[in-house]
Structure formats: C-alpha cells, structure tokens
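There is one chain below, alone, in structure tokens, taken in the form predicted alone.
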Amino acid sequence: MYIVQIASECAPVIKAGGLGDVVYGLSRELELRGHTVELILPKYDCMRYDHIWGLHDAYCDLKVPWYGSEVLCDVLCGWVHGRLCFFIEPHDKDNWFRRGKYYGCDDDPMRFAFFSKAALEFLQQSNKRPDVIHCHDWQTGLIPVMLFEIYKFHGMEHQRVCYTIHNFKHQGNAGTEVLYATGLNRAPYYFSPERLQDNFNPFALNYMKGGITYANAVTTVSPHHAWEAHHGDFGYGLGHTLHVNQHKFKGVLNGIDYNLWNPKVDKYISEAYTPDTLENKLYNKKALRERLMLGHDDRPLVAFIGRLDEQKGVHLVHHAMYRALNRGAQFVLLGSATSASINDHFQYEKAHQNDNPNCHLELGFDEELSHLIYAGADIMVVPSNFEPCGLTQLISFKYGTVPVVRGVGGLVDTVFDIDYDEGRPPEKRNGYVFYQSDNYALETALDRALDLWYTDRGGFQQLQRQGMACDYSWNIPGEQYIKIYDGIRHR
C-alpha cells in the first residue's frame, strides 16, 4: 500500500506534543510492514534540521492557486531517521512559516489551509497518487473537503481519507474568506450544518468538523477517548457531527516506539537497563540527582513532564509537588506553560523551591532531560483533566516508573489499579488511577503509591516490572490502521 502522512508535525524534527510522536511512529511501523509511507510538512524555519539527511530539491516552482492568484512554492525532500519527508516552502509575502514557531499565530487557520491546499497540490501536480491520504488534527481539517470537492474531478478520485484528532479543544475556525482563498467559494453551501458549519456558531466554519464530514474514516487516539467524544463532553461540540458519522469512526490507542523510548538502548541516560537488570535505574536516579542538583538520600522521586496549562490538570500537579514533598519525596518538574498566568505561578514557585534539595522545577521543554528523568524518577504523576490518549504513562511504564493518573481518555485504556482494578489478575496491573479532579483524590492515589516505596520495597519493584512488561508498541495500533486503510481503499 501506498499511504501519504500529511501533518504539521514529525518528531524529532518538528515536534510540539505528542501528535509529532505519533506521526513519527506510525509511519515508521507501517514501512516496517512492507509498505511505502511518505511524509508531507511545512517548511518551517525553526524546526530541527540536524534532523534531516540529505535535503534537497524536490518539486521548484509549485504554482498553488490561492485567491484567484497563485503563491509559489518550493518542496524539499529529506530522509527524517529514515522516514521520506517532504517540507512544503511557500515564498508568500505573510511569511506563513517563517516566525519562529509552529503555532500560536493570529492568521493560523489560514497558515494551514494554504498548508492543506499546498500539499494536495504538489500530489497532484507530481502525480503521486497513494492508496491512502492519513491527515491529523485540525490544521489539516480541509484536506478531506478539498479533495472530494476539487481534486477528485483533477485526476484524484480513487484516493481516501483517513482523518486522525489528537485533540479535540483544538478545531481551527475561519469565515468566508477560507474559501476564496482555498477556492472552495459557494459560502451558502459550506454553511450548511451537514457540512461545514460549526455546531454552536453559525458564522463560522469549523475545520474538524470539515475533516469528520468529508474523510472515508475517522479515528482519535483512544478507544476511551472515542466514547468521551461521542457521548460526554470531550467533543467540544462536535459530538452530534461524531454521532451522525458513528459508522466511520474510532478510537485506535497510540503507541509508542520502542527504538527510542527504551532504557535498554536509550543514548540519553546514565546507565542501562531491563526487568531483569532494574537496580541500574538507580544509577540514572543519582544521575538525575546530581545534574539538578538534588539531594541523595533515601527517598523516593516524584516526577511530572508535560504541558503546564488545564488540560494537564495543572492545579493538581501544584498539589502533588507539595504532597510528595510533605510525605518526604523529592519532586522534579519538566514542562512549558502555555499561558503568562501559569508562567508567572510556577515561575514564583521555582525561585521559592530554588534552595530546596528535594525539588526541582525546569520551566522549559528538554527533550534529552525528559529521557533521564523517565529513567530516574520512580513515580510519575499524570492528573490531567482530559487525555485523549497520553504518551507519559506508556513511556513511564517502559523506564519502570510507576504512574499515578487521572482516570480520564487513553489513560482509562491504559493504567490499571493495583488495589482496585478487580476487572484484571494482581499481576497484569500497573500504576494508581484516581478519578475525581480534587486534592484529596490525587492524594489518596500518591500516598498509596508513596506507601508502597516506603514499606515493601520489593512490592514496589514487582509494580515497576509489570508495567514495564507491558507492550504499548506501534505494533498493535499499526495492524489496526492497515485495516482501516484496507477498508476504506475498498469503497
């Protein structure tokens, strides 16, 4: 098969959450399978280059139609650790993606429509006619509308769609002037509640729900997840979009890869390790220690790395610092905030905490630190308010630290209670799940993993060992998206 990636993200090149992980991997694992995965990105000019082999001319002079006009743009083609990828460049006078970010831009819905209408013409133009078009998240919403409504009657009628959301809060809203610009234009028809229009908000178009209506299937990133959408809140409004196109969607849980998240291979850290050989995790706790300064004394290690803002239930990762440092842990702390507000709390707390030997707090994003704390810490603390499906529980698992999560999307498909997951056998259970989104609740989930370090050390380790039994590879995910794709190629 055939199948073409089409993302605003690639790890380890471009990479600002998990959907850069997940496109990465997936891709990976069906080339594994035998089939052919090629890659289409933006050009942005802070993205990782180190990253990249052998970059070079692909396509010149693409001519994208784009308000009755055309934009100029270049394709260069690169190898990403062995992934073909191909960087859309657009010379437009908006500098599209030349600010020095990925996102977080007034005009970004139309950063990525153009993206969108760039990339299926280059497939056009270049005559690359795959099996499958796999796109993710609202930056690439369009991509479905704009085939079936143009570029089916330009030679590209027998391709289809696999549309995945990584995240649901995110839908990417424009008016009319997405459509002229796209040339889509028929404002009347777009705005109709069976295509575009968003749920709640008559004047506006809604990219995710454009991707839902148009693509062949529709998966998120957990089977939970899945159902949380469809029938709770965690829609974010699209829940009747998702209930009229029941018949084509799912949840399919991410995985993980191996090849680079592992101790036992893993350049990142101090020392090695596997189930068999886990009291080397200790020379990575005194590794972690000593490159952040931390005391050494006998004393568990509590960690949180991810995003600081709501999602991440950042209220409650303040509480779990105090907690673990109250119940006599030490606490490290790994992540960006995404508001000023945030910022400027965990920015305070930093410089309160900053002669403290049991805490540290690195207000920032480390890609090569996060690899040594995963390895050294022994808990990981997990309390988001939503989690489509969560990448730090499954990378948790593999280094042997123990997580304490929020009962909540992927996290539900993932974690099981040691105490209180009678649904499974002593031995198939994993970390601490508590439900509620109060202090109280993350403290009874904490202080029972911090119970168990504290009073059956060899208790605690045959929890590390399950979890790290545990096989939240690409392989499963990657058999499920082939059947997928063979579904709809079949249409």
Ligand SMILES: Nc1ncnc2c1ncn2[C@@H]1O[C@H](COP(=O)(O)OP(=O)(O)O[C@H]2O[C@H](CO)[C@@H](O)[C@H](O)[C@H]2O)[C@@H](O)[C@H]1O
Contents of the next structure:
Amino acid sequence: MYIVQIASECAPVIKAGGLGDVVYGLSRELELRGHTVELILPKYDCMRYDHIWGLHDAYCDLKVPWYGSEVLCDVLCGWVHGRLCFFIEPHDKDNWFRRGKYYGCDDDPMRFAFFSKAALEFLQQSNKRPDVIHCHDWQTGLIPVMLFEIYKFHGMEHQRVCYTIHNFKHQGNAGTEVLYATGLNRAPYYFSPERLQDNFNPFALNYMKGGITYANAVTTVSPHHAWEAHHGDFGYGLGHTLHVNQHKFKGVLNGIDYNLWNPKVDKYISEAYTPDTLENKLYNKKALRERLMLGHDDRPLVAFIGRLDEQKGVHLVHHAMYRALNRGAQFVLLGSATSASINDHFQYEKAHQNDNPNCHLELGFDEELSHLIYAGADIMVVPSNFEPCGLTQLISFKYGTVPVVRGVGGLVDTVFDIDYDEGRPPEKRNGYVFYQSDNYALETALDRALDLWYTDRGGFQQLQRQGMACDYSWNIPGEQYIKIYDGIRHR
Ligand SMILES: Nc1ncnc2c1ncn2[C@@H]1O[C@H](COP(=O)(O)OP(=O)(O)O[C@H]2O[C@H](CO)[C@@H](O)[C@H](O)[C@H]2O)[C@@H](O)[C@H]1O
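One more: the block was the form predicted alone; return the form predicted together with this ligand.
To see the whole picture, the full complex is given below, headed by that same chain.
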C-alpha cells in the first residue's frame, strides 16, 4: 500500500510532544511491513536540521491557490532517520513557518489551513496518488474536507483518509475567512451543524469536526479514551459528532519505537541495560545525578517529564515534588510550560529549590536529557487530568522505571496496579494507579511505590522487570492501522 502521512510534527526533527513520536514510529512500522510511506511536513525554521539527511529541492515553484491568488512554495525532501519526508516552505509575507516556534501564534488556524492546502496541492500537482492519506490532529483536519470537496474533482477521486486525534482539547477554530482563503467558499454550506459549524459557537468553523465528519476512518490513541471522548466529557464538545460518526471511530493504542526508546541501544544514556542486567540502571542514576548536580546518597529518584500544561495535572506534579522530597526521595522535572502563568509558577519553584541537592527542575525541551531521566529514575509520575494515550508511562516501562499514574485515558489501558488490579494475575501488573485528582489520592499511590522501594528492594526490582516485559511496540498497533487502511482503501 502507498501511504502518505501529513502532520505538523515528526520526531526527532519536529517534536513538541507525543504527536511527533507517533508519526515517526507508525511510519517506520508501516515501512517495515513492506508498505511505501512518505511524510509531508511544514518546513519550520526552528526544526532540528541535524536530524535530516540529504535535504534537497524536490519540487520548485509549487503554486498554491490562496484567497483567489497564489502563494509560491518550495518543497524540499530529505530522510529523517530513514523516513522520506517532504517539507513545504511557503514564500509568504507573514513568514508562517519562520516564527522560531511550532505553535502558539495567533494565526495558527490560518498557518495550518495553508499547510493542509499546500500538502494537497503538492500531491495533486506532483501526481502522487497514495491509497491512504493519514492525517493527524486539528492542524490537518481540513485535509479530508478539501480532498472530498475540491481535489476529488481534480484527479484525486480514489484517495481515502484516516484521521487520528491525539488531543481533543485543541480543535482549530476559524471564521469565514478560511473558506475564502482555501477556495472552499460557500459559507452557508459549511456553517451547518452536519458539516464544520462548531457545536457551541455558531459563528466558528471547527477543523477537527470537519476531519471527523469527512474522513473515511477516525481514530484516537487508546480504546479507553475513545470511550471517554464518545460518552464522557473528554470529547470537549465533539461527543455528539463522534456519536453521529461512531461507525468509523475507534481507539488504537499507540506504540513506541523500541529502536529509539530502548535502554539496550540508547546512545543518550551512560550505560546500556536489559531486564537481565537491570543492576546497570544504577550507573544511569549516577550519571543523571552528576549531570544535574544532585546528591549521591541511597534514595529513590522520582521524575516527571512532559509538557507543563493543565492537561498534565500540574497541581499534582507540584504536589508530587513536595511529597517525594518529604518522603526522603529525590525529584527531577523536565518540562516546558504552555502558558506564562504555569511557567512563572515553576520558575519560582526552581529558584526556591536551587540549592536543594535532592531536587532539580529543568524548564525547557531537551530530548537527550529526557532519555537519561527515563534511564536514571526509579519512579515516574503521570498525574494527568486527561491523557488520550500517554507515552511517558510506555517509555518508562521499557527503562524499568515504575509509573505512578492517574487512571484516565490510555493510562487505564496500559498501567495495572500492583496491589489492586484484581482482574489480572500479580505477575502481569506493572505500576501504581490512583483515580481522584486531589493531593491525597496521589499520595496513596506514590507512597506505596516509595514504601516498596524502601522496604523491599527485591520486590521493587521484580516490579521493574514486569514493566520491562510488557510489549508496547508498534507491532500490534501497526497491524490495526493496516486493517483500518485496508477497510477504507479503494479497491
Ligand atoms: N520538556 C521535554 N523535553 C524532552 N522531551 C519531552 C519534554 N516534554 C515532553 N517530552 C517528550 O514528549 C513526549 C510526550 O508524550 P505524551 O504522551 O505526554 O504526549 P502529549 O501530551 O504531548 O501528546 C498527545 O499525543 C500523544 C501521542 O498520541 C498522546 O500519547 C498523549 O496522550 C496526547 O496528549 C514523550 O516522548 C516525552 O518524553
């Protein structure tokens, strides 16, 4: 099969969070299974050019219709750790992808509407006719809309779309201007409840709703979150739209790429290890402590890695830090804040903990350091308010780091409480789970993890090995996506 992935991220060249990991990991898995995969991405000024091999011009003077005129683009092509990627670079007066950041601009809806349009123009003009276009999140929600309303009539009638939602909270809203810019026009047609009209703001179009409505298959990134989004509050207003489209909606649990996330081969960690040589994990704890100038006494090390966003339960991250410190553990945080107020809060905490030999807060994005933290920590906290899948607990398992998580979304599908998950034999359990979102609930799980570390080192190591034995590779999800593609492609 010929599959084109269109997304706003692909790790490690463009990564703001888990979306990038998934786009890369899934593409690699599909290729390993013998399919042809190409990726289309924006060419941001701030992406990691050091991860692209052989970047060269692939298609010059791509003319993309925009507001009844045209925007000239170059398309460059290169390999990102073996994956063939096309990068679209518009020569526009607003410098859409030359902002020094991936997201967070007032005109994000217009930037990514343009990217979606340009990606389709590129396919159309370069005569690429994939069996399946797989697009991701709100940034590419307009792709199926434009494919079936415009490009279908220009030689692309056989293409089918799979649309994956990684985060329902960000849906992409715009007004009529986006219809005139993209050439969709016909405002009354699209501003209807069956098409793109937002379910709560009648004056807004909703890209994600468009993606759900027009795509041939819609997925989110875990079965439990699919249920929550459809039946609970986590669809952020799209529950009804999911209900109407339930015949084509399902949850497929993410995998992680064990070529990249694997303590046996990881080049960013100080000492390789496997379940059989778990004692070598200690060298990584030592290296992490040296790098962050932490003390070296015999204490457990608790970590958090993630975007510092309301989604991640920042109030509980804050509490986990103080609880861990009070219980005599060390605490390491790696995160970049998504709002000024959260950033200010953690900057204040960082200054406050500056001289503490048992605490380190690293505020920013640092891929290399994240690997060493996964390898060096004993316990990883994931106290999310909502979590469509969650990759940090999956990576933690592979590195023998025990997750302490809140039981929501994909965390429910992947973490099984060692003390309380009665539906599963003890040797298949792998972490600690709590359910409420107050401090006390977090303590009930974090304390149990720390108690085991303090009182039964052998038991703790056994739990680490049980996590390492779990298979959260792309193997099974890869197969599930192929089935979905097969079900929608034109025969
Ligand atoms: N400051 C930092 N420095 C270095 N690395 C950092 C970092 N902050 C985060 N990371 C890394 O980024 C990834 C984050 O994964 P998450 O599952 O938390 O994704 P996120 O919430 O962004 O995405 C959404 O998409 C993913 C993928 O579908 C879903 O798993 C998730 O639930 C959903 O919210 C991990 O690889 C983590 O190590």
